[in-house]
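Presented below, as structure tokens, is a lone chain in the form predicted on its own.
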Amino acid sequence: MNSKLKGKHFLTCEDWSKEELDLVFETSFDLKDKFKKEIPTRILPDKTLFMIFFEQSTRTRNSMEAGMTQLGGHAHDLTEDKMQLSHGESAKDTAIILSRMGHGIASRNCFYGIGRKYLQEMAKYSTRPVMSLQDDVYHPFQGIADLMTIFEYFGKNTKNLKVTISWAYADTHSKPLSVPQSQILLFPRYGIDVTVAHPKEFPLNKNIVNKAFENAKVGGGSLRFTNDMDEAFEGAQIVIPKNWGGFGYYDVDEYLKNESECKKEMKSNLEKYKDWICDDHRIKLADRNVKLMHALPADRGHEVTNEIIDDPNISIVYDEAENRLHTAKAIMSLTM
């Protein structure tokens, strides 16, 4: 594929113009159509992608690896124990070496105050495109898959579409801020009216929020916040109930210095809000044709009830998950 985006890093959608993102969506829809028709798309024959995972993954790992296979290339699935990372090898050295051996590097590193910096360091020294598979600030692949799904159900003119992103209770682990932050940055650029609901102890990063307000002004969308989940659901056409940790409540340096104490406080705060769940009561507050989205895995019975997430008239989470494949293939095709 002859692309003007070849070699461009994909660390956040913020680094990509709307025109560039429109090309991503155009390519994603084309690749999805060809996938459905079983038309081969060997756009990256014999090319190699190195994937470095510091955390577990289902959709991200498989969308990238399957995507590379379908594009005619190969993906190396790397983890800390398979590399010299466990012995302290730097991001710089890793990036220089891998970019000389292959054609792209993708990494997931969600450690708070660390992940984003690690990916930026790799991008600084890599001669090949570096792609963020999620860090502590951004999850760009999830953001574009979400927006592609919205286009499928609501059309590409999303002006004044009402989307609610709500914190929800979960007891599995302290999830990164990166998914909701990527959504509030991206959606308003396409004219979407976004409402964010969260308890006061679980805010998003202030700098990200400020940038999201700027994006809304330019893109014609809007952004508002509330500490009332019911209020946020009223009239919403799309609801995205998802847990995220209370990292935004702390300064990064404060958190890294007192990580153990901060985690204890987050856990204590978490237990106050077990009633923050997407259930039949709340879904009835939304638009009669409301759709449910979620990046998955959902903490069933905590973030959302089985009744709602398994309702085929409401839930579009599996379409959303499938679109991780097609958008991943689009990014790789355009940059590698």
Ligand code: CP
Contents of the next structure:
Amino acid sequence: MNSKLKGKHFLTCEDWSKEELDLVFETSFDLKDKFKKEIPTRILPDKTLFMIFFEQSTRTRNSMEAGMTQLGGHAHDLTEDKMQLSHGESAKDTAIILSRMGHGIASRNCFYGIGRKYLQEMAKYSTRPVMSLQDDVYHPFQGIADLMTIFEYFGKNTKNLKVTISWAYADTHSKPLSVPQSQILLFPRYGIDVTVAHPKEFPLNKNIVNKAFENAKVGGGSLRFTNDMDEAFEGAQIVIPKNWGGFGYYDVDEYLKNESECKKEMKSNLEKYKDWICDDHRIKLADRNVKLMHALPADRGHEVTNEIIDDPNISIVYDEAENRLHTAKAIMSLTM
Ligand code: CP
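Instead of the form predicted on its own shown above, give the structure for the form predicted together with ligand CP, please.
Following is the full complex, with the preceding chain placed first.
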């Protein structure tokens, strides 16, 4: 593909203009259409993508790997233990070497205070595009798949669409802040009115919130915060109930210095909010045509009830997950 975006890193949608993102959506819809019609899209023949996962993944790993195959190339599925990273090899050396052997590098590193910096270090030295498969601050691939799904259900004019992103209880693991942070930054750029609900001990990062307010001003959307989940659901056209860890309650340096104490406190704070669930009572507060979105994996019975996530009139989570494939292919086709 002859693209002016060739070689551009994809670490956050914040580095991409609205025009560039619009091209991503146009490409994603075109690739989705061709996928459905089984029209081949060998845009990256014989190209290699190196994917390095420091954490588990179902959607991200498989959308990228299947995507590369469908584009005519190949993706290496790498983990820290398969590489000399486990013996301390630097991000710089890894990036220089992999970028000499292939055409793109993608990595997931969500360690709080570490992941984003790791990806930035790789991007500094890689001569090929570096893509974030989620870090501690951003999950750009999730953001664009979410917005593509919103366009499919509500049309491309999303001005004043009411979207509620709510913290929800989960007992699996402390999930990164990167999904809600990517959403609050991106959605208001497209005119969306975003409400965020969370208990006071589970805030998002202050700098990200400030930037999201600026984005809303430019994009014509809005952003507001509440500590009341019921109130946040009232009249919402889309609800996104999702757990995130209490990382934003701490300064990064403070967290890294006292990690085990912070984790203990996060866990005890978490137990106070078991009633933060998307259930029948709350969904009835929302718009009568409300749609449920979730990046998945969902903590069923805690974040959202089975009845709601399995209700085909409400839940669009599988479309959202499928769109990870089409948007991943768009980013790779345009940058690699
Ligand atoms: N939503 C998402 O990133 O899913 P995985 O963790 O399975 O990749």
